[in-house]
Amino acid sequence: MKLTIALSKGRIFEETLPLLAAAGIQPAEDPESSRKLVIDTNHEHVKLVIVRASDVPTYVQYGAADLGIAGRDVLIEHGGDGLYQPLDLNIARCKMMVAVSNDFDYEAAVKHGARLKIATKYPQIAREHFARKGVHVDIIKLYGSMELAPLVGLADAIVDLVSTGNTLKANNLQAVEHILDISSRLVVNQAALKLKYSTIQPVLDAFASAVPA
């Protein structure tokens, strides 16, 4: 029976392939050299397709993919309509923070009920975010890098993921709240567990051994 596996390029394919290896599963081609977007394994029925981090959620939900790995911030903004759930991976991990320009007051402007500008990837999470907190935005969504948006007066403040915080530094740009942490999961279609059950369980299983701590 296939398998299809939905991972994107990058940091998350590589901390991923410990877990494949766990699985039994090895990739023919590494996607980063090679220009194909579907990428077959050392077992016949099972193929990885390569796609865009952002994606990953479609694909497994539409049924393009059994499985798929995304971070909790795509899943998040994605809603995880018709998605299961079942692992943690604990790889990419980072942070989703607020952001500002050194020179910009972030606690005085909350204080004082100041209406901020937001530029993130992620409207959903820094929407949800100052609700919580009571303060009043306008969101600006942006593609490109969050940093210049605070450097050239676009917004007051950003929502993005902080890894090391050098880009911030480099920036002149610090970070001043953690919204939350994020890591990398497992989404599988939930009608292809159901029909696909014997080949894809052993899948999961293998995934949660290998797990790093």
Ligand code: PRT
Given for the second form:
Amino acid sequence: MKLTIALSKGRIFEETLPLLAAAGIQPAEDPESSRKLVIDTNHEHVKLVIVRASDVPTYVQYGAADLGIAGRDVLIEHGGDGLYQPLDLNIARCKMMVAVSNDFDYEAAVKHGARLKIATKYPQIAREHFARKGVHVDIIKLYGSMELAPLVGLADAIVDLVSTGNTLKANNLQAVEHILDISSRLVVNQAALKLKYSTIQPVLDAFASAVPA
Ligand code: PRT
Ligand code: MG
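Next up, the form predicted together with the ligand, please; the one we just looked at was the form predicted alone.
Below is the entire complex, every chain and molecule, led by the chain shown above.
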């Protein structure tokens, strides 16, 4: 039975290679150098489709891919409809943080009940975080380079992913709150899991046994 796995290029693809190898799957090409969006593997029944990180849940939800790998950030924003999430793969780890410019007094602004402008690619996560804290916010949706927003007066703070912290530092920003630990998860189309159980279950088992500590 044919199996399609949706992956994004970059860090998720690289960190997924050892998991695929554990399941006996080796991509025939490197998506970084090839322009192909459908990549064959050594496994005659398995192919990879290369999509934007934030599109992975959509491909799997509609069954265009049977399996996919997506960050917890992306899955929360997507909502997870129609997706079975059996496994935290512990790859592409980072933290969802609130960050502000070094000269912005975040504590004072929060204490005084100021209404904050928050720039983010993650409106769902940001809205929930500030609602829990009882802080009033206006969310400004961006698609990238959130770090710029406080520097040019678009926002008071950003909600973004941080891994080394180098991007914040290079832009005179600092993290002031930790919202969530993020890693990538395996997602499976619920109908495919039933229909292709005998093909999918061994892949799930191999991935589970190869998850990095
Ligand atoms: O790049 P594109 O717009 O196509 O999509 P994407 O940014 O969603 O994809 P990609 O491949 O960059 O990220 C895929 C997944 O990797 C995300 O959904 C996260 O779950 C995870 N991940 C892990 C990260 C990071 N670490 C990370 N550091 N995603 C993004 N970053 C960015 C962050 O947004 C910030 O701009 O890297 C910058 C900070 O890095 P440091 O090391 O300077 O702190
Ligand atoms: Mg990116």
